[in-house]
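A single chain comes next, written as structure tokens; it is the form predicted on its own.
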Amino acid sequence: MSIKSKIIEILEQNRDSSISGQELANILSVSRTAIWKNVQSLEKEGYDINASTNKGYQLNKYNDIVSNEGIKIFLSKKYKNLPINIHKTIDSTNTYAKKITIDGAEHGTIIIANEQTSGKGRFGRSFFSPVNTGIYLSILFRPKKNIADTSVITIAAAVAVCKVIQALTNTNPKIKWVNDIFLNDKKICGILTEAVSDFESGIVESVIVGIGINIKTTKEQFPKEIKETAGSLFPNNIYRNQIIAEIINNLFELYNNLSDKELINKYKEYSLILNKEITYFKDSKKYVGKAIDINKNGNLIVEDKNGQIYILESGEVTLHKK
């Protein structure tokens, strides 16, 4: 680790107190003047930091770079040797991610991006990435599972999502089937889950988790196509760091115990839409009825003004306006 990683996790470690040059020195085992060269090299990096000559360093309280130091802080004691890389840029955490999948990339390798300059949503959709405003994150797993052991890993990324939110900022999350968390009414993270599976056999060799989460992305950055409907975190207290590693830790908790009952129990209490009337499609066509429930494998059930019974395994719902 560089002596500018070093300071960060300190300093990181210790956003609520100033710590001095001398004391920074003492730790690392270099000179005062080394420490005040990387101080001003992290400053040019965009570190916010605070220099007081009778108190020391401290990282500015809105300071919210994403680094390895910063989410490995929170990590839980298992997940901190996951492989971590954090761009600045790069066109898509999943894109990314599937092409270091055939690299042979290890399973649990996390890409995380400050920006994207072609994020990816489902059904061939963009997610706006703005630099510095959300979590952009995508997760290998290589399961070597069956398909139907693996089908419910958005459901699992979903709830880890919400709970994460829940914690943190004290709000209300929901989850509109299968892959979007909305918060006041407004979309304020798209999950897009891509697997790749062996025909023959039949076993998911890897599956790549995308998250995308708009934290303090303002109205006006929207596009105007999204403007009115989606959303952001707007969180005064919480750090991207922060949020990011509770998310890792909450999604390989639920990653090993996919086969729990408790799982899709919870995805049921964060629905947006269950017991509602819903707009949804099926065979190209578009019908009106009730999300009645949830199943095992994550499907949703619906109910149509008839009282005929459809299962949905995927597709795009969305709460009928009367």
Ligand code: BTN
Given for the second form:
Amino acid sequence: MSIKSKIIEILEQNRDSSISGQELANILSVSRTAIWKNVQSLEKEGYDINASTNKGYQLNKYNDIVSNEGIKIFLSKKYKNLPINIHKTIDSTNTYAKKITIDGAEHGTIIIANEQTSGKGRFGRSFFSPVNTGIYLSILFRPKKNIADTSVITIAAAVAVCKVIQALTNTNPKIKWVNDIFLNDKKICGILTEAVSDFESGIVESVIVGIGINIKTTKEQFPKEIKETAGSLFPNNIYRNQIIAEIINNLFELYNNLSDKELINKYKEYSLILNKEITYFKDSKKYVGKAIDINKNGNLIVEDKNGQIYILESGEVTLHKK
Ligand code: BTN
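The form predicted in complex with this ligand is what I want next, because the block you gave corresponds to the form predicted on its own; please supply it.
Next comes the full complex, and the chain you just saw is listed first.
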């Protein structure tokens, strides 16, 4: 680990207190001048560090830089060695993950960007991914067995995100089937799962789960098409590093138990639409009905006004306004 990396780690671990240059120098067995020079270099990279002659160094409370060191502090021991690639700016973490999957990247590889220039959403839409204000994260899974249906991994991701948001911010996030997460009636997160299949056999070899969360994107920043529907988490004193790490911890735990009934139960618990009137499309036709259940594969069971039952495997639903 370089001196700079160690300084980041120590400052992230001690967000609530200052640490003197001498203390840092002792811990890292280098001179105070070396500490000072490295702190200056970190500031040039964008770190916001408060430095006072009496107290020493401390990360400014507005400093929310995503780093390997900052994420690892919060990762469970068993996930600390997962490869994490952080990019300042990238077209799309999913697109990049797909590229490196083909080149042989390993199961559990994580790609994070501080900005996406062509963030992708479902149905060929874009995902607004401005610099510094969101989490743009892709995780590559190489399931041991070929999975026909990847939707259960998306469900695990949606549940992991909700669990983390609920635990860290004491709020009540909800999942709009299939994979949009809402807070106070605004969409704050979208999940895009993409499978990489073998061209010859058509078998799913790997799955890329892309998670985008608006952390502190303001209403003014959102493009006009989504101004009224999109929102941000605005967590208090919780930083992106911790949110990312906890999502990784939770998602891998759920991934290792995908057939567990508890997963669907949790998904139902977080559902925004269960027992509500919705509009949905099936075979390009528009229907109105009530979402009455979610089955073990994550399919939505809907009953229309004539009592006819439909099973929706994918698609998009709209919730009726009260
Ligand atoms: C949606 O809302 O339709 C899904 C949005 C998914 C966005 C994430 S951000 C990280 C990953 N990279 C992408 O280009 N898209 C996903």
